[in-house]
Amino acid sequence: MKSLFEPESIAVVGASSDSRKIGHIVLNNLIQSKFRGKLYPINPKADEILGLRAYPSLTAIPAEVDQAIVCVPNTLVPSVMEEAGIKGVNSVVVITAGFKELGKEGAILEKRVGEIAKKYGMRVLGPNCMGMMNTHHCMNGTFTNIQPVSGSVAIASQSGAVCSSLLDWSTATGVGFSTFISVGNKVDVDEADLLEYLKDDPNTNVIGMYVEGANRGRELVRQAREASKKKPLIILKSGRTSSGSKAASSHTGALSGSDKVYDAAFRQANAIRVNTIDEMFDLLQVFSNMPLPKGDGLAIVTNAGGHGVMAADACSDHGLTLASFEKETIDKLKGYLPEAANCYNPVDVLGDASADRYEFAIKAVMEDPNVSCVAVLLAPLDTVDISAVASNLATFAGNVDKPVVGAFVGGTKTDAGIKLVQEANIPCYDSPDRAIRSLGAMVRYRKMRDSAGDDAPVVMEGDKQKVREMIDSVLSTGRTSMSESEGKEILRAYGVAVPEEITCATAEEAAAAAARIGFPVVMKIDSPDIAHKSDVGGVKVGVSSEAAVKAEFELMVSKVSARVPGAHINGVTICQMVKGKEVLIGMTRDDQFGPVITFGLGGVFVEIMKDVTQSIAPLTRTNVDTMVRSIRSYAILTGARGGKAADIESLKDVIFRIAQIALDFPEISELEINPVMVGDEGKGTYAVDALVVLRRDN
């Protein structure tokens, strides 16, 4: 990867004397960026391009070539790759388009490019990308002439258009980039590879990524988690509302659409996910220029009470609290500010505030030990000198150990002031909410980083041989759905407690089984063809006599047969009735991230309430603790309003065991226990239902 980010020599294959050609633009950009290494234009029809000797091929260059940037037509790229491999080139940037984004033929061509790269051990960026920049290496190997200021922000984007927007934004705000990478189709190098390099790059303090999809989801989570321990990682993932989730048999599957999986992945990696490009701009600006806050106490200084109130309201939305000032701070403010000013938080310096009044108030609150960050708000009143306030605010750049941001709320009157503050490397926005949101993101990141928890996955033991035989037996019959009793056998094999139950073929057998288990009992239809039994009248709770069991048996079989014609019915299962709080534990298998574990409020209304959370297996103790605590109904488990606390530790144990089953058996595509009955503290947790769906390898 070093040859990609810090090449000692670059050959531009497809370099041209025609200023309209991409090969010309790339070579010219490398020259204009004052690349310190050797440059080799490759063009068999030219002797010299842009003052540099041209070569007919890579192999004709009499020296080693670290990196090749390819700008030739797509059909010629494989032959260039072969030549690069023979030459010993370490990395190749394929700017050329016309690969899998165009369909089947392009995908075949792209696959060939990847195979050649693998054969020779070359790293490849692209194809179909803009190239990359490293401002600290004086390298602009792209076909855009926007040269950003050198700085500490690393950007990677899967979209060329987003690349252009980010570059243009950087020149407008003065935010400096360390590296800028357009990943394109990701035939080889992807976001996980970039994070592995950037997390240790001394010139990068914050990483921003625009992601449309992941090729290696699990590796992306691993690298993102490692990177976020060292520096903030801000990710804009598009496609939030896409119907990417396929039809699923379980509630878990319906609740685990592709975007929810990405959400879980980024949350588990302690990455900050943003939903808009504006939000990404805002956060890159504050993280690149300001120190991290040591706490969540915010001080607001404003010349307009209304803006101060809006900022105070935004605190609760973004994880901040209004700091309570020390008496010394309040006395200091009262001794300087006019009598009509508000000396408590938010500090209102009044509409006629001078730059000096602003400066005094900012310094006073910044020195307060209860204040961890400061927001300076300004309304463009006729009585305020905006440029003077902006100039004064700019003096705090680089001189504070607490983050300070501005919000100059207006339009044409405030534009120049915002620009002046931003040029001094102090983040400045056009609304209170954007300012508070940015500070809130810093507080959130600091908390995530400092409480990252453990990285050791919890491993559970189970009877793998028994489960393997069961899965093979079911698949051999042509089925992919297991019956409830088969699913529960898998759970038992991994130590998950299941209520005593007996599956019966006749009403008489059912009555006898109920008498043996003890009344009251639960009756459930047993059929591999019915996922949600309660929806078709296949569940009856609290049956309290043998006569009632017999009557319900006949009624249930008749009702279900009528509602699901053709369903294979094994009989009716008589179950021990257990009490507890209903939750759901499930698993769906994502193509990129693997097993996704879902936990939340259970029962028949789970898809309506949607009080669930997800994590990607394998799970650590921190993962599971966070999952259990993060649902809205967690208070019910802890004994809200005088209720008894549930056996949360045994519940966590079941979550770990479900994750282990999913890891051990990739043939299981969906697994759900709904409901899971969590007994009172010390009473254990029981799997009352079990839905298991398998997939075939072919």
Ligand code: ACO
Given for the second form:
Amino acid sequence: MKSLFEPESIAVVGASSDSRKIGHIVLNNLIQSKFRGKLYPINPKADEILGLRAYPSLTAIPAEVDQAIVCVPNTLVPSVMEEAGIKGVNSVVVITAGFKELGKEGAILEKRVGEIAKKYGMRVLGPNCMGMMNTHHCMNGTFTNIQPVSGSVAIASQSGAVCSSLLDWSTATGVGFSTFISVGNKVDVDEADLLEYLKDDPNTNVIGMYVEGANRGRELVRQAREASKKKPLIILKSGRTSSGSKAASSHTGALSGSDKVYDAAFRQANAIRVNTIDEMFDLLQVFSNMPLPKGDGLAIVTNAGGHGVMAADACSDHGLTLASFEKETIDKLKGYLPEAANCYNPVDVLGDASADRYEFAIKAVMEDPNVSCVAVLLAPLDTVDISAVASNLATFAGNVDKPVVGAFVGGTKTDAGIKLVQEANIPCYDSPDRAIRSLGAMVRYRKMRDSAGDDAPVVMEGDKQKVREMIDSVLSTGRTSMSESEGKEILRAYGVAVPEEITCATAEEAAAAAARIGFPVVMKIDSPDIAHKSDVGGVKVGVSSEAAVKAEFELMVSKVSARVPGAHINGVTICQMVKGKEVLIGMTRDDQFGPVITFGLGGVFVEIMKDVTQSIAPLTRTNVDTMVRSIRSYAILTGARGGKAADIESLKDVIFRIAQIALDFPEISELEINPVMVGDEGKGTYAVDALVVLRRDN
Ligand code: ACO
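The structure above corresponds to the form predicted on its own; please provide the structure of the form predicted together with acetyl coenzyme *A.
Every chain and every other molecule in the complex is listed next, the one we just looked at coming first.
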């Protein structure tokens, strides 16, 4: 990877004297960026290009070549790759388009490029990319001449268009880039590789990524988790994984669409996910220029009460609290500001505030121990000298140990002020919300980073042999869905408690079984063809006599047979009735990320309530704590409105066991327990239902 980021020499294959061609532009950009290593234009028809001696081929160069940038038409790329391999080139950047993005033939060509690279042990960036820049290595190996300011932000983008937007934004705002990587089709180098390198890059303090889809989801999470321990990682994700579009037969499947899986992945990796390019710009600004806040207390200094109130409202949305000032701070403010000013948070320096008044208030609140970050708001009143306030705010750059940001709210009158502040490397926005959201992201990142720890995945024991035999036996009969009783056998084998139950073929057997288990009982239809029993009249709760059991048996079988014609019905299962709070635990398998565990409020309204959360297995204690706490109904589990607290520890234990089953048996494509009954504290958690779907391809 070093040869990609810091090459000692570069050959531009397809360099041209024609200034309109990409090969010419790339070579020219390398020269203009004052690349310090050796540069070799490669062109079979030229002796000299842009003042440099040209060579007909890579192998004709009488010296070692560290990196090759390829700008010849797609059909020529494999032969250039072979030549690069023979020459001993370490890395190749393929700018050329016309590969898998064009369809089948392009994909074959791209595969060939990957194979050649592997054969010679070369790393490849692209194809179909803009190239890469390393401002600290004086290298612009792209075909854009927008040269960003040198700085500490590393950017990797899967889209060339987003690349150019980010570069242009960088030059407009003065936010400096360390490296800039257009990843293209990712035949070899992908985001996970880049994170592995960038996390230790001394010139990079913040990493921003635009991702459309991951090639190696699990590796991306692993590398992102390592990187985010050292520096903030901001990810803008669009697009969907293939598994997201597949129809799923369980609630869990419908509830864990691909985008939610990415959400879970980034959350587990402690990466900050943003949804818009504006948010990406805003966060890069604050993270690259400001120190992390130590707490979540915000001070607001404003010349307009309304903006102050809006900023205060935004606080709770973005995880900040409005700091309450020490008496000393309030006295200090009262001693300097006019009598009409508000000296409590938000501090209102009044409409006629001078730059000095702003400066005094900012310094005073900054010194308050309860304040961890400061937002300076300005409305373009005729009485305010915007450029003076901006110049004053700019003087805080580089000498603050708490983050300070500006929000100059307006348009034509405030633009110049925003620019002036930004050029001094103080983040400045055009709305209070953007300012508060950016500070909130810093607080969130600091909390995530500090609590990340080295939490190891929890491993559970189970009877693997038994489950293996069950899966093989079901698949050998040509089935892929298990019956409820088979599903529960699997759960039992992994130590998940299930209520006592007996499947009965006749009404008489059912009555006898119910008498043995004890009344009341639950009756459930037993059929491998029915996923959601209650939807078709296949569940009856609280049946309390032998006569009632017999009557319900006949009724249930005839009702279900009529509603699901052709369904194979084994009989009716008589179950011990357990009490508790209903939750759902499920698992789906994502193509990129593997087993995704879903937890949430259970019952028949689960898809309406959508109060669920996801995590990718294996799970750590922190992951499961976060899952359980993050649902909206968490208060129900802890005992809301005088209710008893549920046995949350035994619930977590079941989540770990489901994750273990998923990890041990890749043949299980979906698993869902709905409901899981979480008893009162100390009473345990029971799986009342079990839906297990297998796949054949393993
Ligand atoms: N070795 C070295 N040079 C060669 C070789 C070879 N084997 N064969 C040909 N050349 C020379 C050509 O003679 C030519 O030089 P010349 O101008 O002196 O004649 C030069 O290489 C370039 O070859 P051309 O055939 O002229 O190709 P052209 O420059 O028109 O296009 C390119 C090549 C740019 C790679 C094109 O095929 C392409 O892929 N364009 C799209 C690039 C792109 O958009 N990438 C994605 C960016 S990300 C985004 O979305 C913004």
